[in-house]
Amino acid sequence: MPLLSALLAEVKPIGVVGSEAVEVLGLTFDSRQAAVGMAFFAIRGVQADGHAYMAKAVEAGTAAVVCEQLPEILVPEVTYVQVRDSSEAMGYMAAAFYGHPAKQLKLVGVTGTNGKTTCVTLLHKLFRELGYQVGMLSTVQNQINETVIPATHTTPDAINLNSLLAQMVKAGCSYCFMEVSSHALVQHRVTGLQFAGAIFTNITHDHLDYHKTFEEYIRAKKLFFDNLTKNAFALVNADDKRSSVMLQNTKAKTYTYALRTFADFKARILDNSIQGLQLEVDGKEVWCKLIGTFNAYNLLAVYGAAHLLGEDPDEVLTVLSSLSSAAGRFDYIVSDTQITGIIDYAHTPDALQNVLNTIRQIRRPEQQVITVVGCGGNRDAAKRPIMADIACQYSDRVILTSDNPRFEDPQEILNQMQAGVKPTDLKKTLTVVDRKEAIKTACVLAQNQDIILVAGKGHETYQDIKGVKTDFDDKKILAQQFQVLGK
């Protein structure tokens, strides 16, 4: 086991009280998991301040405490490391504790408001098909080759993240593709990691409950590119007007991809239908199973990244044509009466508009579009009326319902959504608090060959109400209702 002094190699402590020559047996920022010989990190979180639990961690036998403020009473047997930012120190120390696993992999991160999960999933599938041992860290699930490890966050905390990367190294992985959220960047979850490449998909209105302003949100994403080394690549979506901001201070080699503007990697949509996309990529035609303009961007980002990682472009396109998307991303089922039920994770205004615009592009004139949508509780409230307005603009019928209300009153969330419904759209809009009933109502309203979109939860298999997660799967419920109603 490493000595504390080795773990502090990249940390610049304000001061150290006690010996650095102590062996560290493990790391934790949760005092309930503290044990003999571990290092405890006092993290100032949104819900609680770890400094209040230092004494409890010491009682459990921790060998070291890393904190921003020293406790009044210092226990002689414990080493106290005072730092400017405990989260930052934890990032560096976690990487060192697990032997810097990111340096032993080609680690590629994907950031942006929408498209992260699809890009990471496609990259994992692509490189597996190309014959590599590959790891993946995503919102839906983490994977080491084909072994699935449940995911609790878009980006795990620094300790779990480095532990997973170390497991990937042990399993012989050459690559890891991971989502990098704005929260993870601000909270130093990826501090201490060496990335071979970074991809920027897009940036739109999201997470303002946490970042407060859109400018702060942009700055959080930009941090990822600011910290890349000169040996890494930075691949950005040139069709997003903020892509140039991401590259302003990066040391990495910069590349672009686009459908509309000049770029290093260019594509054009030849056909877009419920069967898939026909694309021209860098002058070569390819058919892909994924649907919609937003997926054309995702496919192009993946193609560009694979090219930058040294793969043969023709072979990459051949494999991409056989791949399906991530769970809950424009996932669809068709009933016996040819009603198409689409399940999508779209939970931001831009994502919802993209999905509905795609449906508009592939629908026939006689097909009615019925959208079931809600907004999560204890999250950015400003987007609620916007989401309802977008649903109304692109749909023939709209059913506003609960998403994950968490600790908010579901009816109050719906009231805020209803504020975005224009008077001319009131007749086509229903409000059904119970999400299962809302999906059932959509199925009742649907006629043969209509299209139902159930948006917001995608791959999730639970509903979070007052801190209790109960089983809930949009796709299963939709399929059940088709069967029960004889649709």
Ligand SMILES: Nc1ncnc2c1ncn2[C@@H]1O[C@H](COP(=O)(O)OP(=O)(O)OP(=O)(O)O)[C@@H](O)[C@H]1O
Contents of the next structure:
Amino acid sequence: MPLLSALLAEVKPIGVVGSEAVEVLGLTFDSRQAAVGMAFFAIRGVQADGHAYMAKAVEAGTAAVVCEQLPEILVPEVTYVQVRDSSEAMGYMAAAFYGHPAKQLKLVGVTGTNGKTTCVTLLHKLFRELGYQVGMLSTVQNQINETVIPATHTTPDAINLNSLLAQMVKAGCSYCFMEVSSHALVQHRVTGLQFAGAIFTNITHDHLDYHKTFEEYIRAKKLFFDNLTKNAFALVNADDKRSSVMLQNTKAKTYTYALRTFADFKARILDNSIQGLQLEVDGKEVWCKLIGTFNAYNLLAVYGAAHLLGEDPDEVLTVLSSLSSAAGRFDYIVSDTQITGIIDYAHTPDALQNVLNTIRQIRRPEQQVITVVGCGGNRDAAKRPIMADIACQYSDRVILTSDNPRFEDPQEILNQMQAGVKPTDLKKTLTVVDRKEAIKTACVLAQNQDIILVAGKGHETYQDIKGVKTDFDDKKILAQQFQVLGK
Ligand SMILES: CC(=O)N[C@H]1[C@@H](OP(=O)(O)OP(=O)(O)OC[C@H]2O[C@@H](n3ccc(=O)[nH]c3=O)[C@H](O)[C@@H]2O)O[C@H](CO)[C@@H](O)[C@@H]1O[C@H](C)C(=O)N[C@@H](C)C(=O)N[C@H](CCC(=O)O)C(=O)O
Ligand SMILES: Nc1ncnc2c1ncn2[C@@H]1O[C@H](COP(=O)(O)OP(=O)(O)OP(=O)(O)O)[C@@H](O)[C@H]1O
Ligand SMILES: N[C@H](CCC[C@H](N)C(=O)O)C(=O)O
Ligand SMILES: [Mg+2]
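For comparison with the form predicted on its own, would you give the structure of this protein in the form predicted together with the named molecule?
Every component of the complex follows; first up is the chain already shown.
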């Protein structure tokens, strides 16, 4: 087991009280997980301050405590490391504890409001098809080749993250593709990792409950690019006006992709239908199973990254044309009466608008669009009225319902959504708190050949109400309702 001194190599402590020559048996930032010989990190969180739990961790036998403020009573057998930022120290120390696994992989991170899961999933599938051993960290699941490890966050905390990367190294992986959320950047979950490349998809309204302002949210995403080394590549979507901000202070080699403007990697949409996308990528025609303009961006980002990682462009396009999307992203079923039920993870205004715009492009004039949508509790409340308004603008009927209410009152969330509905749209809007009932209502309203969009939960197989997760799968419920109603 490593010595504390070895773990501190990249940390510049303000001071150390006690011996650095102690063996560290494990790392934790939660006093409830603390055990003999571990190092405990006192982190200031949203709900609590980890500094209040230092004594608890010491009682459990921790050998070291890493904190921003020393406790008044110091226990002689324990080494106290005072640092400027405990989360930052935890990033460096977790990487060192697990033997710097990121250095032994080609690690590529994807950041942006939408498209991260889609891009890392496509990259994972592509590099597997190209014959590599590949890891993936995503919202839907983590993977080491085909072995699935359940995910709790989009980006795991620094300790779990480095542990997962170490398992990938042990399994012989040469690549890992991971999502990098803005929370992760602010909380230093990726500090201490060496990235071979970084991709920026886009930035639109989300998570303002956490970052407070859009400028702060942009600043969080930019941190990813600021910290890249000169050996890494930074690949950004030039059609997003914030892409130049991302590159402003990066040392990495910079590249762009775009559909609308000049870029290093260019694509053009030749056809966009429910069957897929016909694209021209760098002058070559390719047909892909993914649907919608936004997926042309995702495919192009993946193509560009594969190119920058040294893969043959023609081979990459051949494989890309055979791949399907991540679970719950524009997934669809067709009923016996030809009603198309689309299940999509759109949980931001931009994603909802993109999905509905795609539906508008592929629908026939006689098809009605019925949208079922809700907004999550304990998340950005400002997006609620906007999402309801977008649903109304693009749909013939809208059923506002619950997403994951978490610890909020579902009716209160719905009231906030309803506030965004224009008076002229009220007659096409229904509010049904129970999500299953809402899906059923959409199925009852649907005529043969119509389109039902169930947005917000995508791949999720649960509904989180007051901290209790009960089974809930939009796709299964939709299929059941089609059956029950004989549609
Ligand atoms: C807002 C946010 O990011 N919260 C994360 C944060 O929790 P927190 O700040 O609330 O922690 P806290 O409860 O205040 O506790 C502070 C510290 O005291 C410690 N503590 C607390 C109690 C105790 O008895 N003993 C103890 O030691 C805690 O372990 C913690 O270190 O740190 C925790 C540990 O890493 C995370 O699990 C938690 O994620 C919560 C569950 C969460 O919902 N996060 C979401 C918002 C999130 O991170 N999402 C992003 C992006 C999503 C996307 O768009 O894709 C993601 O990457 O998943
Ligand atoms: N490039 C894109 N631009 C805009 N919208 C997109 C893009 N890709 C996907 N979407 C929409 O956003 C939804 C979420 O996509 P995805 O899961 O890939 O994003 P994400 O960035 O991983 O989201 P999260 O923040 O929850 O991790 C999709 O269901 C789709 O509606
Ligand atoms: N990664 C996002 C997912 C939101 C998904 C939506 N179904 C919700 O629960 O709000 C978040 O944690 O904010
Ligand atoms: Mg994701």
